[in-house]
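First, one chain by itself: the form predicted alone, in C-alpha cells.
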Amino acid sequence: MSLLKPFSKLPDLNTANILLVENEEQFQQNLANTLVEETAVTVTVRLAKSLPLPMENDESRPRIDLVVFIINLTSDKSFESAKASLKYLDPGYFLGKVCFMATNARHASVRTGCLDALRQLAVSLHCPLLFAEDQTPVGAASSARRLLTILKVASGLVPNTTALYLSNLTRCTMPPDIDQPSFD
C-alpha cells in the first residue's frame, strides 16, 4: 500500500483526471456521467470506494489531478471511510488538489455534530467543502460544473491560476470562537 502522489507522473495534454471517492457509491456514478459529458476538455473519471488504490494497475493509471471525497452526511460510515482514506494521500495533494463534497445536508436525520466534524476536517486540511444536491439531475449537473471548474485549475488548464491559489480562495473556514461556549 503506497501513497497516491500528485506529481509522480507527467500530465496528458488537454486532459484532466479526477478521482471520486465515495463509500456508498450513491451519487458517485451520476456525478461521473455528468463530468464525462464535458466537451472542451477530456475528463477522465476514476471511481473508488476508499483509498488506497490497488497496486495492480498502478503503471497504467494516469496522474490524478483532483481527489474528491463525497460524504453522505446521513451515514457515519461514509465520514469515517473518508477520514481513514486521507492517510493514503501524499501531503502534496493538500496544496489545492483535494476537496470534500457533502450530500444530504438538508436531510432531517443529519446530526449537527457530523456536519461540524466535516467542517473541522476541511478547515484543518485547508480544503474546500462543497455541498451537493444529489436527489435531482439538476443538482448533479450543478455539482459537476463546480467540480469541473476546480478540476480545470488543478490540472493546469487555466492560465495564470494555480490549484493552491484557488484553494486559498475557496477553502472552508470556521469562526475562531466555534468551540468556545456561549456566556449569554
Given for the second form:
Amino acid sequence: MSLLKPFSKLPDLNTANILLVENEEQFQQNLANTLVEETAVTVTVRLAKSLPLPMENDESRPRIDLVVFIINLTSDKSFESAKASLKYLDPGYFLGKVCFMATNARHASVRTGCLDALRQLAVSLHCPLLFAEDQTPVGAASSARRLLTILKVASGLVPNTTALYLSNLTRCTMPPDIDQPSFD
Amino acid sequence: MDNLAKHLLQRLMRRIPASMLKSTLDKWGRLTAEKRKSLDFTQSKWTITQELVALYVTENPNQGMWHTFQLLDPEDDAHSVELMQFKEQFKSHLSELKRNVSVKIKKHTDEAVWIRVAWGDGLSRPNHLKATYVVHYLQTPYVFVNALSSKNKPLLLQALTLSTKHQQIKAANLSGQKLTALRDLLMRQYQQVFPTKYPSPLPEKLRIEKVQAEASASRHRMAGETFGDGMLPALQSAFFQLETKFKDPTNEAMTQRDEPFICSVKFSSSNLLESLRHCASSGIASTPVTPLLSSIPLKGRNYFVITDNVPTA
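Swap state to the form predicted together with its partner chain from the form predicted alone:
Next comes the full complex, and the chain you just saw is listed first.
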C-alpha cells in the first residue's frame, strides 16, 4: 500500500508544504492561490482529488507537512471519497498533521446527520475541523489564513510549538448536548 | 404558442376595430417593419390572426414539442430535388391524400424550408391556428415536425416521403422543445471536430502543482472526444426505458410472468450535453464514457429502449 509518510523526506529551509485533497477540485484552487501569496514562508501547495497519490511523482514531491481534506457537506460522494482517502495516510500524520475543512455547512440541502458524521470522524482521529465559506474571495482568504497558522506549526517553523501540541488545543470535540434533539 | 395565448390573441383581435388594426399592431412594436408590410390588412381578421400566430411560431422555434423523422432509401435523383419541385410535389401529394388542407411553404435564410399545414375536415375550413409545422433542410434526411395529430400523421409522412423522392420514413427517436438544439445535434454529425492534441497549460506557479494532473487531463480528453468541444447544442432531455424480465430461478411465480419489468430513467437539464460532459471530465461518470450516454451525440437520439438481448438500442 502506498502510504503517504510524514517524516520520510528531509525538509527544506523555511518551506512549508501543504496537500489539499478535494473531490470536486474547485475550492482548492482558490485556497492555493491565496496560500502562495504568503511572504514570510515559502509555501508550496499540492492539489489532489483523492489519495493515494500516483507513485510516478513520488521523487519530485516534497515532504508534506499538512494534509487538508476539503469536504462539501452537500455531497455524500465528497465525504465518502475523503473517508476512503484516509486509509492511505501513514498514522504519523494523525498527530496534528491532518485537518478537515467543511464547506457549505449552512446550505439548505445538507443531509441531516452529515455534519454529525463528519464531526464524529474528526473527533475519533483527534483532528481539527474548520468551516469555510467558499463562494467569496473573503471566505477563501480567511480560510487560507487559518490554514497557514496550522501549517506553520506543522512544518516546525514556530519555535516551542509542535503539531501535536497544537492539535491538542484545536482538535474537534463533540458538543456535550449532541444527543439532544436539534432544532432543524 | 400555447392554446391560452392563441385564444387570448383571437379575442383581442376580435375586439380591435378593423380600421385601427394596423396602427395597433404598429404600436405593439412586436413585429419588424418588413413583417408588418407583409401582412395584408385587406384580409379578414381571422386570416390576419392566423398569420400572426404563424409568424410567432417561426420566430420562436424553441417552443412546443418537436419530433424528428428520418427519410430512408433515397431514390437516385433524391439529391437533385430543389425547392420549387419539392413545393409542387408536396402540395399535390398532400391534397391527393386529403382534401381540404392548406399548405404554405417558405424557405428561410438558413436554408431551412418551413411548411405550415392547416388541416380541415369535411365540415370546416383549414384551421391555421392549430397548424402543423414541418422544418426540413433539403438534401438532408431529417424532418422536424411540431403539433401533428396521430390521425394526420401517416398522410403527412407519406407526402414528405414522396416529395423528397425517398422510399421510407421512420421516427428518429429524437424529440425536444428546442428546434435549434435538435437541428444542431443532427447536423453536427457531419462536422465533428477532434482535437489532435489537448493544449497543456503552462505551469504558472511552480509552487502550486496538481498531483494527479495526468488522470484529470485524460478524463477531460475523453469527455471532449465523446461530446465534442466548445458550445454544445442545448438538448434538454434524454429518456431511457429498460425492459427486463425477472431472473431468479428460485422464484417461479415471478419468472413465469410474460411481461418484462419496465424501468424509465429521464435526464433533464438546461443543457444536457454540457452537464454530461462535465460529469465525465470531473470523474462523476466513469471514463471511457459508457455507450448509453455517448450514443446521444453520436447517434443523435434522445429516446432509448434497452431490452435484455441488446445492451444499447
